[in-house]
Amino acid sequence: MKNILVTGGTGFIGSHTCFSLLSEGYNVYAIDSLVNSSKKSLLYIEEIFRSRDIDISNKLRFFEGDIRKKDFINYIFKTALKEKKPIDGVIHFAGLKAVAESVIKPLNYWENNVFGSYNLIKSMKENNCKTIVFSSSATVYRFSSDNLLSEDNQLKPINPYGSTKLAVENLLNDITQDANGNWKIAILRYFNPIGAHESGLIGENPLNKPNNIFPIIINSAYTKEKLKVFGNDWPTKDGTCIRDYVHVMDLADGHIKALDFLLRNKTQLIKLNIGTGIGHSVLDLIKTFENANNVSVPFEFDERREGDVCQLVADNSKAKSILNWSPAKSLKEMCIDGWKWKNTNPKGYM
């Protein structure tokens, strides 16, 4: 069976994804900086699969580092040569996330994300490692009325996050001209990833303040301080922005298709858009979780933020057709899932 190695793999969307792998039937090599994750996740990814009578004690591993040190990057891939486990593909999530954090320190997602990307590229190429699932993100695309957003619309970031993924799109785009490269690639740009494993024992748990909404309105729930909506005046149909949620176990299935794809085909590079192709506005999204949980979320209406746009949905069409995937959950499944996880795990990993 192949070995992945996994950056940020104990952060949301990577443990999920590890939990695929492992399901799959995968080794993992997960490694995280642990700057903004808890590596209590992979143990209570242990516990899913014990209660399955499945022992995974010698398919994970975890190695603590910060992929801006490429020794420590180089000294996973000789690790897991010495073990007669060579690495196969990389699934790369590792990376600052925050909106509204990189407007207000683009020097730091520059950082992290663009330098750390070029070191964990240069050492795969060291290592003969040449398969990545990159994790990008919808902010690369140019704000556009279009309904839905292709991988041909214009790439126009306009915060510093989305910025640094364009930055390292181009940098995988320019590593596929090598003529002796044999790179293959998949650029998997996510819109709003939301929801937990079902079981309630993995979920979405920021070490810091939560920027992203979905973890804001389960804390609102729970603790009944009122979050806040960023804008009322939006040209959508009630006033709020409009995006495009995805279950996480959703999205950690489009990695596994993409990585299975890649590691069938030739040499390769793929820009694929993972997403729901639905638009919910965020007070869409709020009555969702309130009906489907039977709570309320307090709210208030602020100001705009620096960085948003009104509408992210996506044209998941190529998707369907290259990787054969499509999303399974609906919204209120995303909403009740999200909830479970914070009554099972009310203090996250503490």
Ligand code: UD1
Second form
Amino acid sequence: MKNILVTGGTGFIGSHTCFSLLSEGYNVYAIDSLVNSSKKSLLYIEEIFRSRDIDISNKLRFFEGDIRKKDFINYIFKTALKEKKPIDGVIHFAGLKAVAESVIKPLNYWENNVFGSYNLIKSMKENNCKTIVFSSSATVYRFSSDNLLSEDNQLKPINPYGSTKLAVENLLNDITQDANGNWKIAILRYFNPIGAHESGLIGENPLNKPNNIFPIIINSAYTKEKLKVFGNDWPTKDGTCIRDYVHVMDLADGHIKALDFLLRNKTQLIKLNIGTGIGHSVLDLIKTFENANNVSVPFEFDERREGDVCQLVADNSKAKSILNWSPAKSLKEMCIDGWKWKNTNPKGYM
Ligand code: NAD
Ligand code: UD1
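Moving from the form predicted alone, what structure would you give for the form predicted in complex with the ligand?
Let us now look at the entire complex, which starts with that chain.
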């Protein structure tokens, strides 16, 4: 069975993807600096398997460390080799992701996201591992509200976070020309991942105040504090912005399919949107959450948020045809699973 290095493995998407990798029988080497996560997510993953009478203790290894340190990454490659489980491929989640913070701390973002990725890629080359799936974002696109966004859409990020994602995409593009290349690369541009594993044991656990709508909805349902809906005068059916929310387990599945595709196929670079192709307004999301969970989500309208765009929905046809991937979970399931996570772990991984 293949051995996979997962950077950012204790984070929101990383932990769910570790779960899916283990379910598919992969051996996982997870690394994380824990700057925005807790290693308890991996303990809960073990617990989910234990409840199914499956022992994964020798299939999941965790190493705390920072991808800005190349020696640390090299150490993982060497350890895996010593354990006769040479790393076959990397899924690269590690990075900082708070848009507003990236505006006031751009150097942090370039150092973590770009320099960190550069180190990882250099270490991969030194250790002769040339298969990587990279977490990019719809935020790299120049937004045009009228259409579904396809991978050919013009690129123009509007904040440092987005610039760092595009910079890593460019680096990955460039290394395909490397004379000693043979790189196999999948760049996945996620739309809006939400939800949690259906057990409610793992989920999104932002260490700082969340900025994204879904954890804010969960908090508001829990505390009954009013959330602010940013703008009710957008040119949409109900005046609120439209997004493409995708269940985190469908997203995890997209990574497994991308990795599997790369491992089975020749040297190449693919760029794929990972979204459902269906747009929902902020009010749709709030109402679906309320109905699915029989709770109220108090809210009020506020000004538009600076830098927001009216509509962001994926054209996901390429991922569907190339990977044979298809999102299976509905908005209602995303809401049910997210709420279950909150009620199972009201304080996150405390
Ligand atoms: P997350 O913060 O939960 O996970 C990222 C993980 O990376 C965290 O566990 C953090 O501790 C770790 N990390 C950060 N810098 C590191 C470093 N230098 N060395 C080692 N570990 C480091 O975020 P997430 O939502 O799981 O996002 C995962 C990836 O997907 C990120 O790269 C993010 O930019 C990208 N992405 C996320 C979304 C989203 O809405 N969640 C959307 C598009 C893209
Ligand atoms: C934001 C980031 C984007 C990043 C993505 C995933 C901005 C401008 N964009 O995108 O770069 O890739 O998160 O991390 O920050 N909303 C409210 N009230 C709130 C919070 C959000 O009404 O308190 C609305 C927003 O206006 C938006 C929708 O909810 O219409 C979704 O917001 P959010 O979850 O932040 O995602 P994006 O805006 O898509």
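Positions refer to the first chain, counted from 1. Take the two forms, find the largest set of C-alpha atoms that superpose within 1.5 Å, and that set is the rigid core. Every value quoted in this text rests on a predicted model; they were computed, and no experiment measured them.
Superposition on the rigid core between the two forms places the CA atom of Phe301 2 Å or more away from its counterpart.
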